[in-house]
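Starting off, we have a lone chain in the form predicted alone, written out as structure tokens.
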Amino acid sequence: MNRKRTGFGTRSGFELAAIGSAVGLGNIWGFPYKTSANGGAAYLLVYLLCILLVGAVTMLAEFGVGRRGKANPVTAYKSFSPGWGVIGLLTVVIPALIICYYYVLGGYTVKYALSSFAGNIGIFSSFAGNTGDVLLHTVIFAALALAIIMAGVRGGIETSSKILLPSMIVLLIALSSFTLLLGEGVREGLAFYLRPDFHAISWAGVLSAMGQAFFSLSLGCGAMITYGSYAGKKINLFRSTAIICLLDAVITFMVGLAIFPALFHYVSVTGTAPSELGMGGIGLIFITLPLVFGEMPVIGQVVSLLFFVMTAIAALTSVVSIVEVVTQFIIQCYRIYRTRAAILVTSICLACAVPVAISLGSSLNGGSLLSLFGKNLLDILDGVTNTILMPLCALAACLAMGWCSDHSLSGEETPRQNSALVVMMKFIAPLLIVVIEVFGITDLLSSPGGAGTLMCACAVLVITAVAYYGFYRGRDTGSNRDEALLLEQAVEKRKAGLQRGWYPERDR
């Protein structure tokens, strides 16, 4: 029999998919507004340094966990010890929670892309409050991700990454080239972004840069473990990690080149004070930038379209990676065909996205419908996942690969590792991740509703532990080989014109 194999067909496909996972909304709106609040160029330099010290080492560890286990995160961590499996299950739970609000934000990007020529100025509150319109665009975004996931790792994720990521980069180059030619205010924007003033960045800014470097690479949410499990032995993870981190940093840098000259041009032309721009949070891309585009001569609507198409692509490639984490687990653990598993995950997460959309829309319009601890559900889920749980899982990956594995990360047969890398993975990266975790929780607790968010995170941890030790610890949770066998069976049944059903073992 000609054995079907899951996994990426090429090294470039693997790297493009991982870059697509890393480059998301956090790079496009998180990085610019944090840079603006923390000293401009000084923040940029600290951010780039943190990618090297924290991001690259942690990414390499997560890739290593995945390729070592050749399976979903639960089975991959079980390969170290059955007790590690609870970390694997948490690594599946986290993306499931993220999907519920990322779908909603993705829907916003679709809406703004489609309405660029009609005008996006001032529509933020009215759109957010129109639940039907928000859900329509959320479904469109989720359907695009579903189509990619259903097509498989090679036919869907790899192929789409080879198309979408280069398209996003071309759009970004076009945008940054245009904004650099706007004239008035551009020089001031470039000076703010490229001329470091280390007196302008505080210790809090350094911690923010550490967190941004960590989160902008999609670490701690299982995506790199899942993609690592599909990486063949011939792929040198050292080389691939270096390329992925470099390109992620370059793309993030170019986002700043596209945004800051445009913002300072707007300030110069309109006389608006920078403090009045509303740079914080999602207001940057959905409120401030439409105003900026509206002031651009002649082709502001075209620029708006290019920017929001680029943003939607970034959101799509990121959400595909986290949906794949949950889908892979469902396929391998429950032996369900990929199409059915992807539909199941998408349907459940879309149902959960409904209250998130309603809560966010109410909050943005001054209401408190479906709020929890005084916060909307998106902020709660974001705090639970990004601030508390993701650093824990990233820390576990570093400790597992640093202390409990001699698996080769280079793609060669020898397990011997670079001594400097071992020190980074065992000591330096874990220490910095602990710093990110501690100060993230401290900052969270100082904000309204922070204690409630921490309680929710603790509840997720308890439920995950109960589920693992009650149902999954002694159960075969599957591997990539099981997924390959399902693919073979699906192909054979399709050729024979047979119905595939949900559970292949019932057909035997």
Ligand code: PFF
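Bear in mind the structure is a predicted one, so any value in this text is a computation, not a measurement. So that the term is clear: the rigid core is the largest set of C-alpha atoms that superpose within 1.5 Å between two forms. Positions refer to the first chain, counted from 1. Compared with the form predicted in complex with the named molecule:
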Second form
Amino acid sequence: MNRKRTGFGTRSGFELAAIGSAVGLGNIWGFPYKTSANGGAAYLLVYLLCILLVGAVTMLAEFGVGRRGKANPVTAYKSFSPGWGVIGLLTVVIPALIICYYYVLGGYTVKYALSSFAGNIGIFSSFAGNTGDVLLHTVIFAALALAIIMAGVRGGIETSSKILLPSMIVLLIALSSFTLLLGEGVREGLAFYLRPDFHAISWAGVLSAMGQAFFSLSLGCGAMITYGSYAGKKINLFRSTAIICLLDAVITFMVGLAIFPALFHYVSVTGTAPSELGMGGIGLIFITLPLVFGEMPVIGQVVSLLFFVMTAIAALTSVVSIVEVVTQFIIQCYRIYRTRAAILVTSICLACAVPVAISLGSSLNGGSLLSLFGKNLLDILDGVTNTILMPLCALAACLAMGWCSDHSLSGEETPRQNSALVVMMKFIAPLLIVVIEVFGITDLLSSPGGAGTLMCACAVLVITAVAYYGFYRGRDTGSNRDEALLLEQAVEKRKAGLQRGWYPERDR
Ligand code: PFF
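Could you output the structure for the form predicted in complex with the named molecule, given that the previous block was the form predicted alone?
Complete assembly follows, chain above in first position.
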């Protein structure tokens, strides 16, 4: 029986998939409105600094945890010592929670892309309140991600990244070139975006930039551990991390270049005051941009279509990476085929997305259906994951790789220790992550529903710990080899005519 391999076939495939994971709604939806609310370029600078000081180091640590373990996060962490496995399980639970709301937001982008020609002006709250329509688009979005994951790591995730990410970048370049050529208002838009106003950024803004950098780089929720586990042992992870962080930052910067000139063009053409545009809120791309596109004669609908197709692609490549974390764990821990595991994960998360969609729709229409502690479920899930649990997992990755491993990150046989990096991974990044965690929780507690969100996060922690010590600590939680073995068995069975079923990874 010839040995099969699962994982990325090429270094560029690995890097493109990781960039695809990083570039998502965080960059296109979250970044522009947070930048507007926090002093334009001042926020951008802090954000870039966070990527450099904490983000890149944490990403390197997460890739290291994955590649060292060649397995799902639970097994990968267990290989440090059994106690660490609980962090591994938390790293699988967090993406499962994120998927439930990311699916819904992805559904919004699909809806906006599909209805670009009919016009998206003013549809936000009516669409959000129409649960059936939201769920229809959520299912379309989830089905696209499912199709990619079912086709396997190499045949699905790697291949789709090689097509989707470059397409997304081409769209972004086209859009930013177009908006920079709009003429009237462009100069003011660029000044707003690129001239730093340090008075407008508060401590809360700095924290928001740190959180944004984390979310945007997909850190603290297993995606980079899982992709790292599929990376070949010769890949220089320093180099790959530098490329991924750089491209994520450049793409984020370009999103600003595409959006702010267009907003200020609208301001100058219509005479609307910038303060009336709602630039600093979550409606920026779903409420304000449709107005901006609607004001562009003839070409507005095409620009809208390109923008929302780009956003949907970015969201898709990101959600694929988080669904893959949970799918990989189910395949390896329960030894079931990829297709079945992916369908199981997608179905359960879609079921959980239903209350999230209802709750969000209700709150956007001023209601409180299915709210918890006065917040809609998306905000609760976002607080639980982004503010509380993701920094914990990121911290664990830095500590594990900094203190408990000498795995070669450069891909060389005998690793040369880079003392600056060791200091960053052992001390600086963990310290900054603790600061993010402490200030994040303090800030959360001072907001309405914050204590409830913290209680939910504690409940997730307790349930994860009970599940780990009750079920997973003592059992073999599998590794990448298990999927390879399943693949071999499927091929053998098919040859013997025992199985007509389809197994995604090609026979190699
Ligand atoms: N980085 C993605 C974004 O910016 O939208 C979100 C994300 C993807 C977060 C994957 C976490 C993750 F594991």
